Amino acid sequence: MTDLIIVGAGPAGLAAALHAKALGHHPLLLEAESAGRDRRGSRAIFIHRRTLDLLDAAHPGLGPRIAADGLVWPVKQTFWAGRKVFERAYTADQVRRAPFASLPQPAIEQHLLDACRTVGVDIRWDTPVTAVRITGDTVTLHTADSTVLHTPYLIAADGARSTIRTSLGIRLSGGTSRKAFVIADVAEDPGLPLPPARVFHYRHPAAHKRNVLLVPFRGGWRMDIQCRPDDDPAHLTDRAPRFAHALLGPAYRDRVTWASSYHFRQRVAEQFTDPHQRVLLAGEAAHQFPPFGARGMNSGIADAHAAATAIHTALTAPIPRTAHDAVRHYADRRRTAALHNSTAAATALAHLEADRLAIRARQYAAALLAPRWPRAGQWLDGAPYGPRLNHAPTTGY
């Protein structure tokens, strides 16, 4: 019996394994897909400074390596109908200290995987978990190849369609946007590189007055286009090359490498652990957030760090009550964080959809005032990502 099993080799699962290993444990990491899996799309591309610090604590040097591999865009801008209403430039010293890193999630996962291999984490690929049963102080897992595994603690980081969460009967609650968003990756043109700036457009003239977010990352650009109520997301996805031409320039029309559509989701598990305090949900198994605001992967890695710490406390606790309290504390604290993030995502969605007259009026007023009142432009720049909630107790992300 291993003292800890982690299911799911995404960012949360890999980070949990690294942190558990740093705490002196020997986790077993199970992944349903193969080692050579195809991870198409840039996925989560923004990793916060706090997240880099958490990863560096688990594996010294990892944070700086990820930061060095990523891009720190030095400028962020916001436009209203083609007119600039906000700009902030980071100083050279701020860029050097890497307040964040922008690079595709598969590249981040590769860094995590390399670190796990360096410290000797046992990873079993092609091992889907089919069922989970908890009896007393033992978690029993059944895999697709009929293997039966036992462990005192399990971290479920097996994604939005979590088999573990479903087996435990834990439901997700929350909402999903009515309007869709089209998302596409565009490879950088080395012959005609664009200035690396994060740019948000309200009512972009070249996108038929749709809202557009453009974010550079190492090696390319992310286009995020808000659909109108009468849009067919599949049709707009097929038109991604035309959008790349219109938004980034003619040289980028044939450089789209991946395109898809999504809906804003703000969904949180009703519990982050089981009644026996033996299974801890983390990452998208516990919560689902939209790309805006960079709350998904960052909160998942924060979950991973807290889950591994809680299990370490539980395994070394002198009395069972202390062990249960450690897991309950994890579940309460991280669910509080998830609910705060869900609220922030819902606020961002309301701003982006602007279905209420009061929101539209406030946006128009801010756009008019921005040239003379910087705070109006600052609000237009920040509102699409939801309010910052770092002041809220115990949230983290």
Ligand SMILES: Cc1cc2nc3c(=O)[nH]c(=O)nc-3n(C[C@H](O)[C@H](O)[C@H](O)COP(=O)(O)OP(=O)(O)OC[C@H]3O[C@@H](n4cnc5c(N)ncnc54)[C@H](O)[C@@H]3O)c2cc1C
Second form
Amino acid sequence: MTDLIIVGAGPAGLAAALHAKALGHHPLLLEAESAGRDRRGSRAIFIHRRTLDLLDAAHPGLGPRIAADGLVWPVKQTFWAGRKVFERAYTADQVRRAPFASLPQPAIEQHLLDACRTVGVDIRWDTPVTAVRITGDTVTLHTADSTVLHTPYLIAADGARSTIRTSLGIRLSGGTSRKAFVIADVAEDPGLPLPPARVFHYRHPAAHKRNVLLVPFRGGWRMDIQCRPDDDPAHLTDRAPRFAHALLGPAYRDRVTWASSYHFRQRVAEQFTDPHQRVLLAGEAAHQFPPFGARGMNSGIADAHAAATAIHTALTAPIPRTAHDAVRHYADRRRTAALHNSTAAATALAHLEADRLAIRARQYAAALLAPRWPRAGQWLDGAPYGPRLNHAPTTGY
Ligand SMILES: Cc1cc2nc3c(=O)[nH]c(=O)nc-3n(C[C@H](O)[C@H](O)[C@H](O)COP(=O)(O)OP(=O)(O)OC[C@H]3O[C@@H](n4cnc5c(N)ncnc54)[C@H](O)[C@@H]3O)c2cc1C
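Switching conditions: you have the form predicted alone, so give me the form predicted in complex with this ligand.
The complete assembly is shown below, putting the previous chain first.
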């Protein structure tokens, strides 16, 4: 019997395996998909400094490697109806210290996977878990090929549709964003590279007054277009090349590598562990947030770190009570963090959707005042990402 099984080789599962290994354990990582799977697509691109530090603690050198592969944009700007209302430039020294890295999720996952392989994490691909049962202090897992596995502790990092969470009857509460967003990745034209600035546009004139976020990463751009209530998201997704032309330039029309539309889920599990304190939910198995503020993958990696630490404490605890307390503490602390993240993401989404007159009035007033009162422009720049959180001293989210 292995001392820890992790289900799901997304960022949360891979990070949990790395941290468990660093703490001296031999986790078994089960993944439904095959080793050569295609994980392209518009998912996370923003990795916070604190996440880089957590990964570096689990595998020294990993944080700087991810930061070096990513991009720190030296400028961020915000426009209102085509007029600049905010700009901030980072100094060369700030850029060098990498307060964050902009890197597509598949590249981040590849770094995590390489690190797992280096330290010899046992990964079993093509192994979907179909059910889980807990009796006393043993977790029993059933896989699609009828294998039965036993473990004292399990980290469920099997994503938003988590089989483990469903199998345990743990419900999610929350909802889904009403408006849709079209998100596309656009490959950079090496002959015509654009200055790497993160740019948010309220009411972009070239996008028929839709809000647009443009985020550079090494080798490309993330284009995020907020649909209007009368838009057909599928139709708008098909028009991604036209948007790339209008927003990035004619050379970018044929460089869209991925486009998709989303209604963002915003849901938190009602418990992060089972009544026996043997299964710990982490990442999207435990919570889903809209991406504004980059809380999804980042908080999933923070969960992973905390879950591996709690299991280490439980496995080395002198008495069962200490073991239960460690897992209960994990569940309470990370659920509190998820609720904070959910509230912050909801604030960001309400600002972007601007359904309420009071929000729209505040935005218009700030746009008017911005040329003479920089704090108004600063507020317009920061509000699409929600309030900053500092409730968890080690992670911030
Ligand atoms: C458009 C968009 C933009 C985003 N931007 C950001 C951002 O900038 N920053 C950020 O922090 N987050 C962002 N996110 C969120 C981020 O992508 C997710 O939070 C992250 O992928 C969740 O990681 P995870 O490991 O929990 O789950 P997943 O990545 O979903 O991984 C789950 C894994 O479990 C496997 N699995 C599932 N079921 C089983 C089973 N039964 N048995 C075995 N294996 C199983 C799956 O195959 C998968 O490999 C964004 C998301 C979207 C959609």
